[in-house]
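Taking the form predicted on its own, here's one chain by itself in structure tokens.
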Amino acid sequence: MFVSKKLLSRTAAGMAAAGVLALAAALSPASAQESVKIGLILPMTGGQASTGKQIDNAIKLYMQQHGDTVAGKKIEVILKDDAALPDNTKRLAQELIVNDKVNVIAGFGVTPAALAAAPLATQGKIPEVVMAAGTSIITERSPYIVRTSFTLAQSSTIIADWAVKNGIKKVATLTSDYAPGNDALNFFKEHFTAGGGEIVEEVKVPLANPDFAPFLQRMKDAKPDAMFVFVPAGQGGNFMKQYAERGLDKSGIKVIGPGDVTDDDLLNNMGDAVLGTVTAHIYSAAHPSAMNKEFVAAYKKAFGSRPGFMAVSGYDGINLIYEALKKTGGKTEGDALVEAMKGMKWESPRGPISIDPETRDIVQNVYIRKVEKADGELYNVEFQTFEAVKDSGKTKK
């Protein structure tokens, strides 16, 4: 059959065009843009698997509430386990952004991890949203970082100045050895001393599967006050069973501190070791507020256990990313996702709560409150709030 050249070259010509038509249609943000992807990375096992997975389970409640639609895009969550280790993180990070093309990473359950991933979301202007880590430097460390958790400045100078003005003269301070821990305690100290109160013993125990017992000798030796305790949520069951066997909680030394110690997570298990024990927090499943009421309740309803902290920060961090992507009416570049997310302020379980335009951190209340017993469970009940706390730590840098 003979075809002429002018038909072939037309022909070839169509195809062309048709090739280049495709090409830019799957390049095209209304195409390839359908489902909008955040990569969660989070510590599913290990030491701090309880944060992953109240964090997890949040972001899930929250979808079941709200949907998976937002301003018409389908949001698909990919999970990925980094067992707290920055260089999984990493990774994990560097092929979410690469391979999965997500839009979002977040998670990122103690500051390492956090700190990993930062220099990726800088280079791929990606927002990195952190629903748990609480070193005030974090969102230094990339444009692109928004926290929705809690800074340790936030609560642990709040304690301090408790501390002074409610007769504690002499304190013994534990904290674990990172970054979050050094935060806690420097900021402690400062405020405690300044206000007239004296630092009796410092120990800083390891962050992987610490043995508190020989470090709470030490305290008990000391015969402080209080101790001012910072481990990270996950180990604060663990530290009260070596404490009450080492007989501190029958010595009258209590413990204070930021809440993660009695992390609502395992309050429960902690026994009565743990009453009168008193903390500064950002949030309680006592919260006495009737969106927290129904979140407790619908939260034990799906996973059969009590929301702590890390799960309402989980909560909180699925609510930026949506009410981001409403703000944007869908788009999905980094910089207008970021610049959406600064200055939004809603009512969370926890309380009122907004992202400070300046330093893309929490703004948030801090409660003073003490575990007591109520209906045959133990909870961290609340006796004083501070409204509207900003992170202390960025104004001193």
Ligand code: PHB
Given for the second form:
Amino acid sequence: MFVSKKLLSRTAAGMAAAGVLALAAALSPASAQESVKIGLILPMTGGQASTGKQIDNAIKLYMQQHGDTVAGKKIEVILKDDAALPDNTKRLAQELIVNDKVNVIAGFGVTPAALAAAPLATQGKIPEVVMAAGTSIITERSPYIVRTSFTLAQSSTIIADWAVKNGIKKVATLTSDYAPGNDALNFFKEHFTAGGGEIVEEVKVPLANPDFAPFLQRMKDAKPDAMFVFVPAGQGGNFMKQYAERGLDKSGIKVIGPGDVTDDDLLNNMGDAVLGTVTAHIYSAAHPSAMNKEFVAAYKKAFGSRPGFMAVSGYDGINLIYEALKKTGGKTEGDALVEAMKGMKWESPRGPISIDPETRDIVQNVYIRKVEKADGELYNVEFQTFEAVKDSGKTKK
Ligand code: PHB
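Please could you give me the other form, the form predicted together with the ligand, since above is the form predicted on its own?
To see the whole picture, the full complex is given below, headed by that same chain.
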């Protein structure tokens, strides 16, 4: 086949030009792109997969409801599964920042994952929106971290004070043996013993695939008035099953704690042993606001299940990113976005919330709730509200 020299050189020039363009695009800063990229790192497999599923669902729902364009920019979510393993989180965050040039990293199903990404957020100067993890120290690890979930201190102090006021004198504790479990235990203990309560047994259970049975026997033998329990989202169903099998409900040892153990996502399948469980928490699917009723109905319709507190934390997290982008007029520079997020206030399905401008942590209502049956379904029914609770677990400076 005859190909003219002229055509050959034209093609070569075209290819070279295309190459230059591709290189320029690869090197151009994220802020010059027309889309805003969010690197969403969640546990979609493994023991914490229900957290990943809830957050991913809630973000999809939010984007269906609000569209995928903000301040003239298209929002692109890149989902990565870290299976809640911090080495994976770190590698994925690095790839998302360096290769995909994301403007925000978000998600983080467990504390070790949120902590593993913190130095990368600082180096990359990009916001890290924590949508699940709950250890107080997290927001202190990078000036680019903003949290829309909760802290264990927020709920554990409140349930401790409630226990003291309600005649609970002896408590046995069962907590998951990692950072948020230790926060839950320490903040509960501090408040409960200051109010005159006594801890009669203290057990810590492994985070991965815990078998609660041997620990539950120790709880039973200690004959407490109640047991204080923290297990992360996703483990409450298994815990309650073993609690009932060991007959702790029959021996009158009630469960109290932060509301992770009675997550609405799993509550309906926990059986009647869970009735009467009193927890302090940030969200109930039964929260009686118009906005929440709409949220629960839309989530159920889209995914066929009830949203829990992780879903709400994800829904609020993506809202925070959208609203910050509106405030910056679509500017994606990390410092500008974090600045825009500070002090933001809005109504969430959980109630009124805001971002503390000093700590970048969430300020929210904490509700005391009791598991009750309504229309054949189990719900965490709120009966007392503590308004605008800040995290009390920060390092004292
Ligand atoms: C956490 O790892 O920080 C964490 C995970 C799930 C929870 C609470 C805290 O339910």
